[in-house]
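As structure tokens, one chain now follows by itself in the form predicted alone.
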Amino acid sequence: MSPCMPHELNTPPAPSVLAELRAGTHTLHVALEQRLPFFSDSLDLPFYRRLLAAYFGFYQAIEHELQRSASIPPGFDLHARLKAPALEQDLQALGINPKALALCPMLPALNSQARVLGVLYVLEGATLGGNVLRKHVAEHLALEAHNGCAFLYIYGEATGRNWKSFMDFLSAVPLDAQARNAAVEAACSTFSCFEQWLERQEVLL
């Protein structure tokens, strides 16, 4: 027997990408998510369209940068995943006109695969509970996908599929150590760009 095999035997298997990406964006994620407001009871209509148009301005941001990227891994659908068109058409449903909004300025830097992976893992997780929050807009605010709620069921029944798919991808792309830290910090980037630009517009609890 090997005398290196008693230390491999006792090694723990590596944690996977979206392990890693799991664990160091929880407190951010956790963080964030406290402070949304579509729970909230100053969550009234004009509230709302406030804050869709800021949802907007960060989404229409980074996916304009994604869609510039040279660095999406190959055989991912970017365009199939693209958020800010649903916001578009809430926004022109609730009466506002989206190329008259603010951009975010301040965005993840997306000049590696490992990079893109990790805001694209914080923009499809984002999607997760979407369902939620749109039944509850529904009762509230008696809103629905044709007049101001397609953004929060993007998927629809999807939803799930979706997301499975983009864990399997996410799985099966080669990242070593170096490429895994690269997309925790742009995980970690975003949700902290995401939430600056939200204080900025002041629809934060």
Ligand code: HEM
Second form
Amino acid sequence: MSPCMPHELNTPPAPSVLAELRAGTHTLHVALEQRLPFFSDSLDLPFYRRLLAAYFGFYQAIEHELQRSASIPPGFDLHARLKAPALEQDLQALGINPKALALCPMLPALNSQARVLGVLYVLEGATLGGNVLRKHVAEHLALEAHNGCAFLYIYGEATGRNWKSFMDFLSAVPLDAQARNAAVEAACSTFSCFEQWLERQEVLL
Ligand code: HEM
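For the form predicted in complex with protoporphyrin IX containing FE (HEM) instead of the form predicted alone, what are the coordinates?
Shown next: the complete complex, the earlier chain at its head.
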């Protein structure tokens, strides 16, 4: 007799947190991608500088909160994945003092490991589009990592590898259905806080 009972055969596997994060944020990603001006004809150097300044205002604020959070899952190397320092370097290369910039006041709550993972999913996933954006910015504005485009190529050749290790990390954290919902909610909140901030900074199409 087969060791599998019929009800086991008919039960679909529980969706992974990654699948839930992807499904839950897909619409928000598409909406934000369409409003970002990277591929717009209006993206000249002054606009790019304003855009990066707005990015810095968000990343600096959220990474500051992440560094203060008591809910970073054990084993996650937050320091190695900080992106505000690259933005700071870009701004300095473009003649902007990052210390004088406004920081985003409205951020997702980071009060559980699940919520932190949802936020990190968005910040890590955002590096995947960076390579396409970097090439475009290099061609149209003649900017490379040393003169204003380090952020868009933050992990360089290691982009795919870092994303894979993040996905492995994410799937190894045990999360029940309630925690998975919290992760998706935090990821959605990250997208909307970022979009609202960029909107307020008048850098969206
Ligand atoms: C014009 C701007 C953007 C472009 C062109 C873009 C493009 C992409 C591309 C090509 C991928 C990889 C898809 C794949 O390999 O399956 C991706 C994934 C992702 N992007 Fe973006 N992106 C942009 C902006 C953003 C922003 C601003 C965020 C968040 C702050 C973001 C968050 C993500 C996330 C979380 C993923 C991972 C999806 C997954 O595989 O689970 N993206 N993006």
